[in-house]
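As structure tokens, one chain now follows by itself in the form predicted on its own.
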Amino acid sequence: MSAAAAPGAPLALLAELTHRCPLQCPYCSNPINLERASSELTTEEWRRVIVEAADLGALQIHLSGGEPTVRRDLEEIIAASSEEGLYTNLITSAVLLDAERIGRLAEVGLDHVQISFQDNEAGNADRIGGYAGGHEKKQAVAKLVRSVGLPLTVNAVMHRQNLENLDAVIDMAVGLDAERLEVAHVQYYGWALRNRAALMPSRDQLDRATEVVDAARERLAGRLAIDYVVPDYYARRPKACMGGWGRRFLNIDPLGRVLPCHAAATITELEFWSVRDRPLAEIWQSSPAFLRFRGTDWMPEPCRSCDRREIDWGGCRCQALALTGDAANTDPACEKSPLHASMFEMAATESTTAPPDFIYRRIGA
């Protein structure tokens, strides 16, 4: 595919309403320097970008943050996805949740909601999450939401401090009637690259969890789903990061602007454009951020000669930023990269000294 060509229509908008937060979790994807709510899309814009989504060819929205839900507008903004026939999942903390507006938000037509989960032990999650009482919150919130019928996800952030638990996380997931559990080790962008020394696992923890995965999913065929996210820096191969730059996904920031994928923002040479100046239609299809590293013709060596250049398309570019300096180089967890071997030794040692304190999210952090 030619680097200028867009792939079609978007499969999916991630919608990060907000970068406000109760939560501190040092994983958080959103960038170090958070927005303040003054800067925020207003109700009327989200409305327009709604309709330019599914004018677009979209069909699902998926609602972020920060924590969406302390967008009064919530309720509006899903209402207009529904209008428009997009599917709307709700990603939620969960914990500024109750019955009533969980009522709420299923009459306006919510579809599912995917609820984070720090740990299946109160005490670590609450500590790692920054928030006293929010496990206890969690889990009533997601039996209310199975209550009113939506369809619930929990995803859980796996890392050193709170991999040992993945049995006890998986049977959460049951007790909580989940129709799909997400176990989501811990990707390195964001506060989680701050925190790296903190969170990454050894290798012996990573085959751990691989077997109590695969172990589950057996179990648990036609009960409950199990999504299975494994951390780059312990791969062979990079995965296609959002399904390939610019291809499938887009991605709109408190802002406004349009991002192939939530981190990409950390790659400064890229201009992003904002659907308050633009269509979103123009920028999915002619931007130059999302034209640069679309499709194959920007591929150095090894990956433009590479068998596997257009399953993988190259992997991921923020994290060839984050460990080479340069968003065009090969992937390091790719193993042809001339680093993959320093990216294995890096997690090795970092994941075998004991973990500092964790640099917890907070605004002006």
Contents of the next structure:
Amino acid sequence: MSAAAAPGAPLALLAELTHRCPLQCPYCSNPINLERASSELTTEEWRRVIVEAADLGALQIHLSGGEPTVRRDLEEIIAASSEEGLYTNLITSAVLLDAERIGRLAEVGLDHVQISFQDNEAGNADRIGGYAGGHEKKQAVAKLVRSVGLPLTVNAVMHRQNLENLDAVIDMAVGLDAERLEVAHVQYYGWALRNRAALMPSRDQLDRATEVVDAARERLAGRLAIDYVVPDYYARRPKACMGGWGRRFLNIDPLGRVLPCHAAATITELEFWSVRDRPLAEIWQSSPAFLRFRGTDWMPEPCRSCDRREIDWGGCRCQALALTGDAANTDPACEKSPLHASMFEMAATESTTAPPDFIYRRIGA
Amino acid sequence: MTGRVVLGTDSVPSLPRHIKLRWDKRREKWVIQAPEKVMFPDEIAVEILNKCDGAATLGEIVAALAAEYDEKPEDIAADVTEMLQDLADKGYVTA
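Output block for the form predicted in complex with its partner chain, input the form predicted on its own:
Let's see the whole complex now, leading with the same chain.
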């Protein structure tokens, strides 16, 4: 495949409806500069974008944020998605939901709910999320979700300050009657990069977590599907971030800017186009940000001649920028990167030093 | 969910609510929609899944497929069961 060749259809749209959120998780993947409510896309703008995304071939929509339920028009956005035949997934912290609203969301066509948990222990979970009473509320809402027959994914973000509880987190997901559990090690972009030393697990912690997940997958086959995201810093090969830049996903931020991934705005050299100015199809096919790293022609060595170039697509551009200063460099998660060893060392050192205090996710923090 | 679903002749397989088998007009392909996953099943898988309607037993599904493909049920039963068991273990089929 050549770099700028016409892309296939996207599979999914990640719709960041807002950056507002009552929680303050220090690993939030939102940008450090959070957008304010007054600039968010309107209901009508989202309706148009949803039709355009479905026309372009998207099959799924992930309604995310921030916290998407702060939008009072969430019902209308779900209804529009459902009318277009999109598989509609709500990614939520759950703390603002109640029985009545969950009932309404199910009625208008919501297909699936994903609730984030910060830990299985209420005290630690509320400390990490920066929201008192949050954990208890999440448990209650998870039960309400199941009681109306909606399928549930428990999303557990894991790091050095909760990883010892992984067994109990898995038991919690089973107890909540979830269909699916995401054991997601923190990925270091946005707020998480700022808090990296407070979050990075040690290699021993990671190895034990992997054993716990392997055992649980076997024990719970057919009952609970477990997805497992390993932290890049201890990997030998980079992940195929977003399935390749501009190949499968598009992300629309609260202002309507279309990004190849939710962290792409950290690459400040990129020019993003907005759905306020242009049709989505034109943006997907030819916006400078999508063209910049699509395919393989942009790749430097050692990626360019690597036989895995169309497997991992060069890894993550945001990570390359964050750790090497140039988004076009080989992702240092790859052992072929000259910076791979120093990345591993940095993680090993940070994870065995006393963790600094969290910098919580807040506007203006 | 209380335990691993083990399919037998009398099981009545179906797709759980969060798994959707849909015809995608744009791609002209069948698509299985699951949380954070999209799959494009092959023709045989689609034939089998479309018969998992929550009414027919696995035995009846095998018999129907055998009739359509002019095969003996005993010759295809193992393959059909294995495919559905694999999907059940991944959470795409329940019974």
